[in-house]
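Starting off, we have a lone chain in the form predicted alone, written out as C-alpha cells.
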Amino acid sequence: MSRLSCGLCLLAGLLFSVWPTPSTSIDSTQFWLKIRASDKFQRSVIADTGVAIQWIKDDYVIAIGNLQEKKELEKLGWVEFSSSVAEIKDFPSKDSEFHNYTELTASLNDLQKKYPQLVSLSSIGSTVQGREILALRISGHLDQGAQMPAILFMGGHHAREHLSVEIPLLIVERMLEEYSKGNERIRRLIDSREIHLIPAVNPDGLEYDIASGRYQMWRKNRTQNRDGTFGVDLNRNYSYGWGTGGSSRDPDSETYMGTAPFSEPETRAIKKYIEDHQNISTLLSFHTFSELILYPWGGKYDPISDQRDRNVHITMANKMAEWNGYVAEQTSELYIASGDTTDWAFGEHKIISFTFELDPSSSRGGGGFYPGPDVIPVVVNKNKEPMLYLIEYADNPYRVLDAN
C-alpha cells in the first residue's frame, strides 16, 4: 500500500470514528473533503467554490462543502478523499463548562450586578429568531466612556466555534476580578479605556448547533433562504469587498454570503454598534480553530497599501504571537475570503483589526471545533496577555511602531 493510500485510510478512519452517518436533522448533506492544494492561489480557487476551509497543510486542505461543491472540485481532479459530515455526539457531561445562550445571558447579567460601577449590559439588536445580541461595556468611568479610547472583542460569528465565545468572556471576567483585588495594571487599563465585549454575534446558530443534544457542525445563522435552505455565513456578509472571492452565492453553501451586504440582522447590529462608538480604535474577532493571528486583507492578495497601516498590523500580530505561539500572517495568505469583519472594520473605519483562530491547531485527536473543556484554561492563559496588549495600545495603536 502506498504512503498516500495509508494516509487516506488513516484520515478515513479518523473522520468516520468522529463523524458517524448523518441524520435528517441536518439541513443538507455536507462532506469533509481532502483537496490537493499547494499554494494560496489554489486554495483561493477552492474557497471560491463555496466550501469552508478548515485545515491547511503544505500540499492539501481539509474543507467542508455541499454536494455541488464536492462535484465541482472533483471535476478539477483535486479531491483526494471525501466523507459525509454527520451529527456528532453531544459533549459529555463534563463539558457543561461551555455556555449555552441562557447561561451566557445569565453570566453577563451577573457581571453587571457584581460590578455595577464598571459594567453596563445592553442589547444591540435581535437575531433572525428574536434572540438579543448582548454587549458588555466596561470602564472605570462609564459616564465618560465615549471620550475614552475603546476596543471591541467579539466571538461566536460561526455557530460551531463555541470556544470563541468562552475565551473573551472568561478573560474579561478575570480582568474584572483582578480589578476588584487591586491589580494596578488592570485598574489602570480599565480606568483609562472603554472595553466592549460582544461574545456571541450568532446566538441562533450557537443554539441550533447544540439544541438536539447532538452537534450539527453548524456554521451559519438561521435565516431561511429563498430555496428553503438555512443560513448565511455572517463572516462573509460585511460590505467591504463583499462577494469578490472566497464566498458563495449558493444559499446551501457553508460560505453563503447572503443576498446583499449586511442582509442579516446580526451583521447590521455590529455595523450600527461600531458606527455608534466612534472611539473604537481596535478590534479583535475570535474564531476557531488553527492557532493563527490574521490581519487584513482577506479579500485580496495585495498587502495594506499604506506602509504605516501595514506595519502596525504586522508589528502587533508578531508581538502577540510571541505570547500565544500562534502564526501571524495576512488573512489571504491562507486563501481569499471576502466580506469578513476585519476587512470591513479596517477598510471602512480604519480600525486596527485582527482575527484570532484559537486552539487547537488541527482536528486531530478529536479536537477541532469541539475540543472539550480541558482546553479552556490553557487558551485563556495563552490569550490574556495579547488582549491586555491590545487594550494598552487602544489609545493609539501606532505607538507600537515608535516602541520598536
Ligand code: 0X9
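Numbering follows the first chain given and starts at 1. Given the structure is predicted, the values throughout are model-derived calculations rather than measurements. We call the rigid core the largest set of C-alpha positions that still match within 1.5 Å between the two forms. Compared with the form predicted in complex with this ligand:
Once you line up the core between the two forms, the Cα of residue 378 stays within less than 2 Å of where it was. Core-superposed comparison between the two forms: the CA of residue 44 exceeds or equals a 2 Å shift.
In this overlay on the rigid core, residue 64 has a C-alpha that sits 2 Å or more away from its partner position between the two forms.
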Given for the second form:
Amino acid sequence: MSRLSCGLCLLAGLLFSVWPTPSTSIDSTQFWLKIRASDKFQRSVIADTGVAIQWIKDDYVIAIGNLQEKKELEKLGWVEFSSSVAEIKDFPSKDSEFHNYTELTASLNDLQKKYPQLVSLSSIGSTVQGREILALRISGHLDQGAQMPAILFMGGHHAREHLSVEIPLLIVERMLEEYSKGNERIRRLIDSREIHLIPAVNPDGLEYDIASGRYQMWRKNRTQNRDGTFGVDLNRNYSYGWGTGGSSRDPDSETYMGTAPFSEPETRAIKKYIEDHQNISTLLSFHTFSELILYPWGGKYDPISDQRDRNVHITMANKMAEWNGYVAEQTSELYIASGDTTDWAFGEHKIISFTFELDPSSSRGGGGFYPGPDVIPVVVNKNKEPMLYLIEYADNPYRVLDAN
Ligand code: 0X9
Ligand code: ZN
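Show the form predicted in complex with this ligand, please, because up to now only the form predicted alone has appeared in this conversation.
The complete assembly is shown below, putting the previous chain first.
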C-alpha cells in the first residue's frame, strides 16, 4: 500500500504546508479518530500527521488528533469514525446512566461529603495508567473500624462488565440513605460492621471500553505487554494456583495470566488492601453475566476439603440464591480457571468468598455484557438482600451452620 498512501500523504503535507492558516480558524477541539490501517507503514503515515495513536487493532487504530489532523486523514479516506473528545469518552447515550470513571469518582466523593460520619474514601493504589483505585469504607464507628467484623465488595475486575460496578455502588448508596432515614436494620448493620467497597478494580479497562464511542468488549487491564499487545486478565493474576489451568500464557489472550502472580498494580492493590484489613471475614466479587453464585474452588475440581468451610459456602450460596434466583455452584462447575480472586482470598486467607455473575442469564436477547440501563433497578432489588445477609453474618459466617 505504502507507495500510494505516502504519495497522498506527501501531497496532503504539501497542501497543508502552503495553506495559510488564519489565526481565527484555530480550533482546539480534539477528536477521537478510528482510522483504517493494517500495517506499520500505514500506521506511520497516520502518526506522521501528528495524531497520537492510542490503540492498535489488526485493521484500524484509534487516535486522538486535532481538526487539522482529522481533515488530513479524511483526505486520505481512511477515517471510519470521528467524534470530539469532549463529546465522548463516555457510555453511548442510551447507557449514560452507567458511571464512567469521572462520574464514579464524583459519586464516591459525594457520598463522603453527604455522610462524613459514615463514609471514608481513599485510594488503595494506582493503575497501570495512573488512575486511582478507589475504596469506600463504611461504618457507624469509622474510628473503630478495625475492631469491627468486616466485609469487602468489589466490582469491575473485568472492563466490559459495567453492571458489576453499578450494583454494589447503588446498593451501598441505598443503604446509606436508609441509614439516614432511620431504618433500624440498616442502622444496626452499619453501626456494627466495617463495610468496604471497591467498585472499580480496573478503571483503565472500564475507560478503554467506552472511550472510543463504541464498546470495545474489553476485558483485561491496560498493561502494555512485551509483545506490544495490551492487558492482563486480573481474574487470572492472583497467586493461589496461578497458571495451573484455564488461563493463558499468550499476552494477546483474553485470559492472559500476566508475567507472574500479582504482576499487576490493580491485583497488588487488592492484595495489600485485604492484607491490611485482617478483620475482613467475607468477600463478594461482582462480575457479569450468567446469573450465578460461585464459590471456591475455581482452579480445581476438588471441593473445599474442610467440611465446615465447604458447608458455610454452600449454605450461604444456596440462601442467597433464594433471593436473587441465581444458580449456586462451585466455580469449577463452570470451567477450571486459576488465579481468580476468590480462590486466593479463601485459599490464602480463609476469607469466605463468592463471585456473583449478575444478569442477564445468557447473551441471547439479554444484552450480554451490555444489557442497558433498564436492568439496573431489577438487579439492585434482587441482590440487596444477599448483600445484607453477607454483612449480617460477617461477624462469624459459620453461624449459618447453626441455623440448619
Ligand atoms: O472467567 C472469569 O473470570 C469469570 N467469568 S467472567 O465471565 N465474568 O469472566 C468466572 C470466574 C470463575 N472462576 C473460575 N472458573 N475459576
Ligand atoms: Zn468477569
